[in-house]
Amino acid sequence: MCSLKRTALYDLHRELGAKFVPFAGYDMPVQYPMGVKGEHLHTRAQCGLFDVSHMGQVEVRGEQAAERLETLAPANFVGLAEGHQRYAFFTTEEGGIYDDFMTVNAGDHLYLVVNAACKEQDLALLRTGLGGDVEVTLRDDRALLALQGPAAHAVMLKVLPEATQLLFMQHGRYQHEGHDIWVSRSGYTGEDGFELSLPNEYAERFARLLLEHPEVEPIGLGARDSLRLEAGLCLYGNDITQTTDPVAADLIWAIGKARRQGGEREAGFPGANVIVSRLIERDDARRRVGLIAEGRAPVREGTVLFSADHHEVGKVTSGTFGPSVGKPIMMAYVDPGEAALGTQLFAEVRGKRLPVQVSQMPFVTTHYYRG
């Protein structure tokens, strides 16, 4: 069996009461004494600690990095402005979806933020397909941590200021103590927050220095998991996969304008035909939904979806309870004539049906700052 790998602040984790679970082949937090549903609570109230350590920092550097970068994912990486950030995906030849992440212009080159579970195969990707004359460098020498929560903001405020500056998915790049700490404003809770990129060897001072105040509480995965849900945002795996295309997804507006039928440089990116058919054609394939059931026992990933005429309709792919909705959440792909908001539906659970209901997403108002 092979070992797993600890991110640099595994020590302080362990310090503040953490339990570990397996994840992408690292040990991480699941959770701490206060337990995941009072860690999402906090976090919704106040501020969260998150070592997201374990996700996949890399550099792309070479005058054509944004074009190169166009053939792999149909994002608008060439119009993406310095000191901007923005959501990607790659796609393959048959129309899915490689992996999510998120890329910064950094000025003099792009940093990638990938997916823990798909980090290698991402890094193969980027090198066999950018060409040798792009550098492709994972940054597996930095930390990366997610403060999030209404609280966030304050407590920046004290510990590295200059970053409140940033608008909803912004990036800067500061000094502190020394140590270059990247800034992006964004996160994966529906909540305001910065992530922050800082050298390994200075993470568990940092992390220190934010655990000082008062509002902000470590938070482990088991947290993460359903502050995202709450926020309708995807888990690749779970809600997105290389079987699942981004208009079933409902993530066209993750492909430029510019990289669709007619756009100044359309296409050119793996599975393009398909995509842009499915824009355009808006055919009957499934469509991700969320869904709220009553009562409090989750339904979870994998349950099948029955119309009220007994019809298999979908199936569940992320399923939680909602501790800030009081009621259990759900994401799931549907046939579109029962995608409606409002319809009902039936997930078998242990051998019955249990009434859902078709229901907006996110399922909790967002709180990104744009100013």
Contents of the next structure:
Amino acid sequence: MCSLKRTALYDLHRELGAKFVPFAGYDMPVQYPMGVKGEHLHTRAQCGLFDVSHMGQVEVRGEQAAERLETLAPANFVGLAEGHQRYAFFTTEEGGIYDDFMTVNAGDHLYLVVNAACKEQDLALLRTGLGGDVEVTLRDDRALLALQGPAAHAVMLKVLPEATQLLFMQHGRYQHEGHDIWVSRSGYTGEDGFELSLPNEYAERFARLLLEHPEVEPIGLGARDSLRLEAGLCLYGNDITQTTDPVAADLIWAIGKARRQGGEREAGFPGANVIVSRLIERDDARRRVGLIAEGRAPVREGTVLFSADHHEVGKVTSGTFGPSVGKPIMMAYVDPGEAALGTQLFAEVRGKRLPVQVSQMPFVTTHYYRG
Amino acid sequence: MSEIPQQLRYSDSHEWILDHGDGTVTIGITDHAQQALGDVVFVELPEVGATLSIGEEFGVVESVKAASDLYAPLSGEVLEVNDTLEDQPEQLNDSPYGDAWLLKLKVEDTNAIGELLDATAYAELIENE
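Please supply the coordinates for the form predicted in complex with the partner chain, as a counterpart to the form predicted alone shown previously.
Full assembly next; the chain just shown is listed first.
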């Protein structure tokens, strides 16, 4: 039994009355006394503070860093402007997804944020895959917080006003009380918000500055999951894995035009032959969709889906009760013939077949700040 | 701290049992159970007339985060179920010992009621969890 790691905010979580769960090797707050539903609704109504320090913050340095990163992932990193962030994923030789991550062009280097559970594998991939003259550094000396919700802008105006100049998917670096804070205008909730990287030793002090504002409540991993699912955002390990390709996962938008057939830097990433041909043929055997249940019973991951004529047509990869939607919501992979909006399917729960409907994602209106 | 009324009996799977003294009981889930579950969003109960065996799964309570099975603390026939929980599952969080009772059971063997945990034993059980 290996002992769980703690983030720089562990003591603060304790003080705030968090319940903890082990997650990706960390002892993480799953909820606070407000409860998952209350935390979820508070984030949508006002503002939530999340500790996501378990995620991997990685710096990639070298003259050819962007070009080399394109050999591991099908995004356009060369064309990513300084101070901008882009969503991307590493691919496998078979065309699957190895992990998804965010990349920032930080000027003299690239700054990546990768999933906690994939941190070690990603570091190994980057260190072997980028070549000897590209330096890869895990910044585990830094914490990562997310401030999310409609009041996030107003709170940041009082705490770090320069950062409110950022638009969705932009990144800025600031000083606060003598500490470096790196800010991205992004998040995992569908709301406007900021992701803030700061030195471990300064994380608690800064978190307290944010929590002093009455709009801000601490939010645990429980609500983080229901918020991201309502926002239609994939969870690595559930909705995207090494056996799901980007076309089936409906993540084509994250593959740079320059990397597709006929693009300036066409292919040249793992699994390119599979992915580029699927992009053209759209011959994937299944498709990621959103589903809403007609009844009240939540439908969980792993639930098998049937068509109206009783054929097995897919499987749920994430499922919960969406507190803002007010109904059970799911992500699932289904046969492409059953993926059209409005298609009625049946989820088998405890021996009963419950009606669910293929629905538009995100399940809620997103509020990304585009100025 | 969770509330553990003295007059009730308890199962180790966190159901409470109110003995009406006429061979029938009312069953619910404890305050401790609802706290552990978090916000309840769905409750599934058996049909009236169904027969339950002790230890058998008779329904499910789901919160935003997880599903939790309900286990029959006694054998018997279901006389009544609390239909209001279908539309207002959140009552289980607000009033686990009151409005949010789950079902009434005609008990097969009333001696089995005496074998259930009393409030002190249940308090010890959750203390040691």
